[in-house]
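Below, in structure tokens: the form predicted on its own, a single chain.
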Amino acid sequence: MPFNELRIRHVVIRPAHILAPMAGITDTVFRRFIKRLGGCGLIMTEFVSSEGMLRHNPRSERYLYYTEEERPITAQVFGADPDHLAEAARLIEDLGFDLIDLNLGCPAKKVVKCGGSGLLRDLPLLKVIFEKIRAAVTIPFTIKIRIGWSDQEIVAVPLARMAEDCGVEAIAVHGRTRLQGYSGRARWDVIAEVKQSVRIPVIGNGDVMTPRDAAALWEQTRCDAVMIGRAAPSNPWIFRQMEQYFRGGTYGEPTEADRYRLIRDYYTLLVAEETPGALGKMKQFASWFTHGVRNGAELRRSVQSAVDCQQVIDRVDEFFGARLAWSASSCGRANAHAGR
């Protein structure tokens, strides 16, 4: 069965479905939410700056907060100074993370200036960084890359081979270049080339929006795991759906009641955890979580105009309460008619 299990040294990832790190999204509340829905074998923090960590930036410290139910968990770090990255890696190991991952894929300009996919243009510096981090920690060390800076600078294969030689233990490959951003199609053929070129596990990433996409990725690349990014906020059930699909060839779609519970439970958890900027996150996630909801635009408008967190929850209750009550009464009338 595709993506049944992945082992990165002593860390067992089962199933081999991984939540990608996403800035402003994969905080501890969202990660726990994904884990509770099922089907996700490994989660990753939002990427954190090595420089921010060494300055004890409160935001960096918040990014690295996690709970035991999130294990196994990876902390992802970015930066460009080898010694600072090594020190940040030691701090991450001291915090008890199961793995550490180096971000070599973020295309954002402010990140590229000090790491991320900008390092794809400097393989000699990357070699030093790999060696420094590897020497600094005993936990598994992985990397997440894009295939290159541009179509003229595809470096995925030589980079993967160098990483393996330096002790990197797995590599996630997003099949786009930095200049592509999130446009165009991900090049799964390059992911396949990387898989054929190294012995360490290769994790495929890019354009996997459904379980069938995940199956196609495996067929074309034979990669060892699948990483889901942008599909997760709009369909948090995708990990569970992939597990169902690979076991039985079909998967369930969430009902309206499922979507109501999803939205309400997530919002309630945000409030309970006193998440910084909780109201903003509620409004941000409304556009994703209402994907597939009939008349979802009405709910989105209602949430966007709310002035506090409780008002958001009340409006969600009101929206779905009326719909579910109507659905139940319709079902009751249909059953009564059928019984005549």
Ligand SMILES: Cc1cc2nc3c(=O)[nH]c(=O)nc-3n(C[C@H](O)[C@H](O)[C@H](O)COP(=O)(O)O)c2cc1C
Given for the second form:
Amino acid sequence: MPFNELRIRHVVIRPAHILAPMAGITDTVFRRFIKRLGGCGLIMTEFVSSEGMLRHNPRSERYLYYTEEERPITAQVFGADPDHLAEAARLIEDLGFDLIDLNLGCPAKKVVKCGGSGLLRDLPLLKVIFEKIRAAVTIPFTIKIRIGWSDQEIVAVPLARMAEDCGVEAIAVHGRTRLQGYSGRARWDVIAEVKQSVRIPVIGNGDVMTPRDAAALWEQTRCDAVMIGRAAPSNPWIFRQMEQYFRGGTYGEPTEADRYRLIRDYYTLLVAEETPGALGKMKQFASWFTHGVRNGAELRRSVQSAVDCQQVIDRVDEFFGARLAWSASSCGRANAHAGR
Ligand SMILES: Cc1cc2nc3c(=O)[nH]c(=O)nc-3n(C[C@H](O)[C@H](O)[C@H](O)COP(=O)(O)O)c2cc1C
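Now the other one: the form predicted in complex with the named molecule, given that the block above is the form predicted on its own.
Okay, now the whole complex, with that chain kicking things off.
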């Protein structure tokens, strides 16, 4: 069965389904929420700046907050100064994270200047960074890359080999270049090439939206784990669905009542945890989560114009409350007809 289990040294990832790090999305509340739905073997923090960490920037410290129920958990760091990255890695280990990951994929202009996918163009500097981080920590050290800067500069294979030689213990490959941004298709053929070139585990990432996509990724690349990004906020059940699909060839679809419960639970947790920017997160989540929901545009509009968190919750209650009452009563009528 694909993606049954992955071990990165002593860390057991079971099933080998990983929630991709996503800045602004995969905070502690979202991660716990995904974890509770089941089927996700590893979660990661949003990326954290090594420079911010060393300055004790409150935002960086907030990004590194996690709870025990989130284990195993990876902290993802970005930066370009080898000594600062090593120092940040030490702090991450001291905070009790199970793994540390280095971001080599972020395409944002602001980040590229000081790390992220910018480092894909400087393999000699990357080698120094790998060696310094490796020497600084004892926890497993992983990296997450894009396949290169541009179609003319695909470096995934030499980079993966160098990483392996420097003691990196797993590599997640998002099959796009930096210049591609999120356009076009992820190149799973390059993920397959990386898989054939190294002995360390390779985690496939990019454009897996359904359990069938995950099966196709495995068929095409034989990668050791699958990482899911954008599909997770619109379908947080995808991890459990993959588990069901690989076990029995089918998977369940959530009902309207499941959707209602899920959005309600997520919002309640955001408020209870006094999450900074909770209102914005609610609106963002509503816009993803209601795609594919009947009359979802109506809910999106009404949530977007809400002025505070309670109003968002009230509008969600109104929307789903009315629909569920309607379907319960039409179901009642149908039963009454059937009984005649
Ligand atoms: C809103 C957003 C934020 C992201 N933030 C990060 C990040 O902090 N670190 C990282 O390595 N990748 C980040 N990514 C990239 C994802 O982890 C993932 O590689 C990418 O979305 C491709 O996977 P997908 O097709 O499953 O979405 C982000 C992607 C999105 C859409």
